[in-house]
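As a starting point, one isolated chain is supplied in structure tokens, in the form predicted alone.
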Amino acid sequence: MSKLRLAVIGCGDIASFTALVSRLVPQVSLSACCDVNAERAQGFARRHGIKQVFTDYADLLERAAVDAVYLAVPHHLHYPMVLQAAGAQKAVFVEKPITRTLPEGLALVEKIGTARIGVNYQYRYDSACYALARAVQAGALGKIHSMRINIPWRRTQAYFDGAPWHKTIAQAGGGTLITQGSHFLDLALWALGEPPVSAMGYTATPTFAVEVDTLAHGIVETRSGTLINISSSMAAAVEQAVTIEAYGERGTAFYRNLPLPSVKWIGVKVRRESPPERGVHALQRSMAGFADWILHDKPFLTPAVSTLPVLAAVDGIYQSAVTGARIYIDRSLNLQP
């Protein structure tokens, strides 16, 4: 197998930037994509060169040429949609989260098995993100004791207009959070590589008349007693750059997504590495993992099991949010980012 042969399945806005991005990945053919509107299955395959189309996901799995599936579906459907793939013998790079909550999250892994199922936390591939995390984990800034999200983002009306799913927590499992921080929130246990013990957090539902949460505070504890702060939104009156401060015991690393994703370290000098696949975005470059993790057994920064910490720690500040406690996390499940 010299190109992995990849399968779009949901062909709404985050399919189609996917789409423009994996033409900057050779080794990724997007040879199939489904959706249940056949108008815009056809014309997602019109645009993108794409000649097997379909409107049903099973008949896409028995019938299409194809090695591995891309989920852009709403997050109720990954569940289901994770199980069907491993059992029809494809590989799945899923969009995050990999599911809506924990219970759901765990009973998905141990059900797959050994399959090849990634989900795409990005970030894991964004070149300042990952030379943060390395630095983290080589001990380059010491024992780090706290560590600082602010997610300043903005999303309009037509962000639920157009995709009435994430409104709901019974289809999106939440808003801000579990959506768009998220991604940061992974990035920083992975970093410290350990899983979270506790949480609590306060949400909120300003601008916007949906179930969901489009702010979210939050403190995260983990193992070794470090703290992470988090702060997301979608009602930033303008957005701006995300930010992560990581505070250590010899320095301090602080990074920000825009202009371009930069990390500046205080107190130390560090050698920064780079991603383990090569490109201009951190999406590319996290398709070109899955598919050499895939095509040539190169390990991914983000096998599904990997990302059931954030998923813990994610359900840790909702619980909280609600019943205005602490949340411990269960020790036993012994969770590994």
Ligand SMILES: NC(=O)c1ccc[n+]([C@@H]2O[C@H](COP(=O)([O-])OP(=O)(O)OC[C@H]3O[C@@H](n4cnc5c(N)ncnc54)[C@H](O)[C@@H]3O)[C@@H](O)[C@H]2O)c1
Contents of the next structure:
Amino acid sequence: MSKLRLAVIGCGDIASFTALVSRLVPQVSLSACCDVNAERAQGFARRHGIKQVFTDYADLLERAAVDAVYLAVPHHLHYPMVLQAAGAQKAVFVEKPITRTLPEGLALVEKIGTARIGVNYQYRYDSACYALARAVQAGALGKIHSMRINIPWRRTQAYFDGAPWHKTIAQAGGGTLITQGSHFLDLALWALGEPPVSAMGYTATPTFAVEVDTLAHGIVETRSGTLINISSSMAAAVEQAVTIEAYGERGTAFYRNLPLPSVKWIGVKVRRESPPERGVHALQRSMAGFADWILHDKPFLTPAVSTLPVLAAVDGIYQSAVTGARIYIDRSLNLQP
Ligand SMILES: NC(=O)c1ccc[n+]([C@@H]2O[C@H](COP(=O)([O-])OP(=O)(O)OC[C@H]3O[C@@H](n4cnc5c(N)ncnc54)[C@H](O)[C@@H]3O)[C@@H](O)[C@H]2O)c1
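Rather than the form predicted alone that you just supplied, could I have the structure of the form predicted in complex with the named molecule?
Below: every chain and molecule of the assembly, starting with the one above.
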């Protein structure tokens, strides 16, 4: 196999971006697409030169000539669709989060066994996030005692009205924390290389008449005692830069995603590492990484099992927000980011 024949399932918001950057990945061929909304599927196929178009996922799995599927569908569909695709012997690249809840994620990873399932936490492939994570992993900042993540993002009512599944816990699993915050919490856990062991949190729903959180604050403790403090919002008046600060015994790393991803080192000199794939955007590098994993067995940064720790941390913050208690995460799960 020299090219990965990929089917895009769910031709909505993120799929449009992913399809554009995937066209820059030479080892990927966009070969089929599927959406329950036939007009959307047809329009997507036209824009990306795709000939095999479906409105039924099972039909696509049975008839399309593809090696892998990219699932960009609402969160509650991740679990059944990953299982179905794995059962049809397809490699799967599923959008984050792996599933809507931790029990679903744990059950899924157990059921898929050795099947190749990747999750699109593309910030692990962001050039500056990658440099920060590798510096932390290499011990360049010394032991990290604290990380602080701030995501002051803005969504409009149209975001919820255009895709109403985002409004409900039953379909989305939660709001800003699981949908946006989990990207950067995943990055922090991966950088630290440690599972979360406890979490506390508060959630609120300013600005929008929806069931899910549009503001979430949480503290996650990792196995060696690092405290990660996260604030994730969809309700900022103006969208501002995401920042990640990592405070170590020898120095600090400071990440900003705007105007371009950058990382500054304070108190230490660090030899900056580049992500293992080339490309103009993290989404492109993440897709290239997935394709190289399937085609050439090159290590991929976000295999399914490595994204369970962030789901456990999100689950802990949500449970704490409801109960008011500190939530202890089951250590026997052996979660490894
Ligand atoms: N990686 C990122 O940066 C990023 C950014 C945004 C969204 N996402 C993730 O992408 C996924 C999709 O989010 P979105 O914002 O694009 O949602 P969306 O609502 O814009 O798109 C989802 C699409 O799935 C289609 N769909 C629903 N049920 C289907 C089915 N049974 N078969 C085929 N198609 C079906 C819908 O018609 C819709 O077109 C979510 O997991 C979300 O968290 C990731």
